[in-house]
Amino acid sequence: MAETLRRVLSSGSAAGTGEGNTTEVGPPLLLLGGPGSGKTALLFASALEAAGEGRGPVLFLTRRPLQSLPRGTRAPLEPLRLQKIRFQYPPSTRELLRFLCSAHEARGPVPSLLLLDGLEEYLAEDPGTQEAAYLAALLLDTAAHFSQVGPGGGCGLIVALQTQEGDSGDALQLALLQRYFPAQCWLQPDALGPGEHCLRACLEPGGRGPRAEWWVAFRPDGEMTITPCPHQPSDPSSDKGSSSGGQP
């Protein structure tokens, strides 16, 4: 799912007119941040980008109802694309596990994407390293239970995981995500790039295309920009617990 987001985050391209841009699923993609690096808003842009693409519907998974729709998406908040965002509420771990093992189960037309904001939520409620592979383990199962029984194409699998710095125990357990999440997004903060709330933004699409960066910025009222780095990519995970920002 990297080429999802790097299309949400290739400003130098237009957003796209839905049916005819198509991608092949790639591998399931951990996207990495502190408190209010934008996240949310990156995972619900990807919702808008693939809900363009013709295919099935977005399953989008948080413990909360968002209070406000990112602005400044590439993709536009038409009402067709909004449609086939449905979002689902699992307010614990327990009845996130029991709405994964039951997916196979659902009727109704399958998701091309699967997006789970807020694993750090989850995890903290079984913080051992056992139950977070069993529920990495499970996402990527139902995932692959959705490309396997959709029209074709594949679901793709997108993870927000909010990074702490200092913290042996999450260094560890992020250690273990990163196995079943080849590829990753990590977004810290850039005092160089433009904005009060700056952050860069560095895709590594898991050996599906080459590394990238971008700059990414919220002004005060909550619009979302996204500029190209002029820079070569640097080693995301030398700050990997630092990222902050102005959205969640």
Given for the second form:
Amino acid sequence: MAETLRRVLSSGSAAGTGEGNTTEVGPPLLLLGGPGSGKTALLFASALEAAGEGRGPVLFLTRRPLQSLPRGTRAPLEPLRLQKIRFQYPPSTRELLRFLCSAHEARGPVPSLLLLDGLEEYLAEDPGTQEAAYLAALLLDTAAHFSQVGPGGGCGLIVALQTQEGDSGDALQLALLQRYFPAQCWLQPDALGPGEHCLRACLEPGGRGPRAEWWVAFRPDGEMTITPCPHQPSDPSSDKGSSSGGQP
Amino acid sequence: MAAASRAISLATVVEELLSEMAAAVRDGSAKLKFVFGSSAVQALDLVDRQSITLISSPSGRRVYQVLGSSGKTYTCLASCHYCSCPAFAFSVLRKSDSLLVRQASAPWGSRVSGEPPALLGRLRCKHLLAVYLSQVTSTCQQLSVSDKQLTDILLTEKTHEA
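Condition change, the form predicted alone to the form predicted in complex with the partner chain:
Up next: the whole complex, starting with the chain shown before.
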């Protein structure tokens, strides 16, 4: 759901929902980064954003309950929004598969966003490529089904995958996943950004719209702030020199 | 929202490709095998033999099953590229599998020549090809099952070993 993530990341720009196509979900998105790079926080921010859109509930799948709700997201932690986020904790790959395969059996409002945190943990159980392909395909199929039977606007899909530095063994699996997810967002540490713990989020929207970059900074108390990077890769007039505090 | 779900695949390119294949078949053209490879001919054979079934349940969720030439049934997802057959697993394993369409000499090739190999390479699977062909030509059997039965079909999908 590249568009939702883009809206979350664009929090530094004009607020409000003035965009004409706020309900367009965009292609399924793979959120990639090392440990502690803010994937869960961004997933949760996307959940809050979608929950406020007045469409279906948000399904948040993760192996373990979140220890604490990430803070500093643009959308407020209103109880009404939180109520629309349904957490599920499939303890194993098998349970996750069962959940996805039976998703059409569920009654009640159709979700507008499907999120999965920690795909790498589920893949670790069954490292074969066919299993990985099957899981990825099922995730897409489930979101596609929700899009089909939902009231309109479609159901987005964002999946977070932890990557390891210099681990070429997973390169094949990653390439496979990238084939299924047209849009990707990479989170990498960036020493040039504001704040001590700062990451650069590079969003590749998969053919829809330009590639864009933001700085995601975490304060020691866990608060997250997002600012656009001063040099956007698609901006031909951007200066190649070092940044000099281009924050709004 | 069919458009959103189809956006994840190269729906437009695939449709063009398959329309061309269908046209080539109608022409009785020998180009078909040359350009698209033997998977295409096998896929057409599967379509001819009515081997593709679209299974749906009251929920609206759908899945395809293809009766392979060996008598085995393979499950293909309707919304993205996935087939439970060994050939698909093999093509998915390879990072840089060769194109389904031979780029250099495709006579009407420019539309397909620019595509990334990986995506088109997935179409090496004749079952998936057969599914897409049957979509384009609107020829497949239909089967209705219960929601629970559809869950079981999806769950047992991954048990087809090489």
